[in-house]
Amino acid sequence: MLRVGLIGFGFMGRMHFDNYVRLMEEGYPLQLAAICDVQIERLKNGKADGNMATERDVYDLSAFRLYDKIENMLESEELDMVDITLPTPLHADIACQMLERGLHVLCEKPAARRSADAFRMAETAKRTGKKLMIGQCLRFWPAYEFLKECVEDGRYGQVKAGYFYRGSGAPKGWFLDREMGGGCLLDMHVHDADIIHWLFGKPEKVSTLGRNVIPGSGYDIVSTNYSYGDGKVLNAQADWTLEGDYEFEMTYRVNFERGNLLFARNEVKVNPQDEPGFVAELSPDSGYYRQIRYFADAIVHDRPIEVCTPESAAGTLEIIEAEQLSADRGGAWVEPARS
């Protein structure tokens, strides 16, 4: 039995929480045996404010065992793995900490507030010999997990363009604060820059454009245009400042030689350039539930972790922060480090 401590129960929490829910409902030999957030007493009875909906406006944690000290959970609990859901500039030194006592760690995206930290992370698990993996759940995400394998197996050719969105009205509390969020660069925007990365590796050079609109939140309307050597012309946007009923979306559109895919309103459209389209088939899961089923399947069963390693998250991180230098130089085309 996989026994899991899950730290931070804001909205994240919750939506990790819903899938471990989830999980042992169906069986998975995992329990959930502890729940740890400094403001436990407050979080457990009020609602998590967040761009996607969780399964559950109140929480009954009644089955749980809360804490709201880490220590006070670690010397209590005889836990194998804790899933980190805090604030980006803590993930780095609470993450190392978990490795050194001999736990592995599911850690919430970004990896850390910048790449240097991320790369300690995944050094630490590397000369721990536990496993890390850092939450971009795009990777795991249905739709674009069949983007992948029509751009590995080459069914339409190669990628001529492609073009990545994510949207939603703001988030509230630490992320608005430039330095401990980093933006919706950091914070929205990561994803498809990750996706860019896990897709094709990582680019020679980017170009942002970046705007300003809620004080003291760094960039929270970005576009980024991404260089390769074989010309290819891609773009990802990003906005955090929809508000109304607009809600949340995400969408790509990617061209290949032979035909064209279209990810929208949660459906994949594929367009062959020389037969009918159609919808593709998907599992309906969510890339949370898949994230976390494939790390507690690389615990279970002694398997290295391959979809996200650390360092390919540590990768994306470099990307991000080519990103905002280029958004602060008014676009300029800037190169990505290459550790």
Ligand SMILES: NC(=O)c1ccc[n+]([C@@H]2O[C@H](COP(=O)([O-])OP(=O)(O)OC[C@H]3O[C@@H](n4cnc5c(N)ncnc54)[C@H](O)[C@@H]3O)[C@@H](O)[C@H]2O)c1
The other form holds:
Amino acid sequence: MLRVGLIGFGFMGRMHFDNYVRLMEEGYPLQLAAICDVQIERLKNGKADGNMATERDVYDLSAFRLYDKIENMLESEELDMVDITLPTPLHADIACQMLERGLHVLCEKPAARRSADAFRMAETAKRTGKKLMIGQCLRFWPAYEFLKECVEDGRYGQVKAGYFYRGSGAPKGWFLDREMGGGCLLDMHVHDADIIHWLFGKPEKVSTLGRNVIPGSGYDIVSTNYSYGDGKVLNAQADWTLEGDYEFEMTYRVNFERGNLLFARNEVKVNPQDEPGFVAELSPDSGYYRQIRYFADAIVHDRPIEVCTPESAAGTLEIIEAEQLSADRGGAWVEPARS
Ligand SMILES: NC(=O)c1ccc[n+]([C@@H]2O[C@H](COP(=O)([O-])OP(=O)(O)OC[C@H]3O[C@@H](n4cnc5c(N)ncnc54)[C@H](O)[C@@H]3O)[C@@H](O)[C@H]2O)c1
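Moving from the form predicted on its own to the form predicted together with the named molecule:
What follows is the whole complex; the chain from before opens it.
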């Protein structure tokens, strides 16, 4: 039985909680043993903010042991892994401490506020021999897994062009402090930058336009062009200033030599060049569920973490840092570091 401690019970903590409960209900050999949040007393009966809905409005945590300090949780519990759903600047130090204490760590994206800290996390995992995975959940999202398969097996030929997008209203609280959240670039657009990295490797250079709208938050609207040696035309945009009833949206359009894929409204439409188009049949499970299950499987069966290695998630942050520099320079081309 894999004993899990969940650290952070805000929006993402609840999203992960829903999926641990589902895994336990399905009979997966896992037990969500404890939940820790500095505000646990206030949060245990409330609703979390976020740009997507979680499953429940009110969370009954009476079946779980609750803590408001990580140290107290570690002293009282015999855990195998922790799941870190804390504000971004806390990820690196707490993940490293947990790895040093002999625990496997699943940690929310972005890996850390800066790439150097993300590489420190990767190095700590390697040295301690414990598993670490960053929750770059799109790598487990069926629509993006399908795209990855099409890119890898070449069924529609090479990619000629691609456009990736996500948008929502603005988050609240610490997210809007540039030093903590890193702006829309690090917090939201990192998903698409990570997918582009995962699909095509590191770009040779990036050019980003960014616009600040909310005082102190960093860039709130961003658009990046990615340059690769083969000339494919790739762009990703994110905007977290879409207020009113907009809610949340993510899409992609990828054009191959012999067809194109369009992901919109939770559906992937496949348009092969010489055949009628069709909707891809994909798993209804979310990337959150699939990433947690993948990580738990890796521990239970002692398998390596391959879909999202800590080094590759850290490499995505080097792309984001190049994008930040490019936006600061008005869109100049910048080469990402290659650690
Ligand atoms: N994968 C995704 O799609 C996705 C979506 C949203 C957020 N995120 C990421 O998840 C992380 C958390 O975001 P969120 O929206 O849940 O934030 P949040 O502010 O809703 O939740 C963070 C929680 O951490 C708690 N906390 C802060 N310091 C603590 C400490 N020292 N010990 C214990 N608890 C502490 C806070 O009380 C809060 O409840 C961020 O890194 C964010 O970028 C990922």
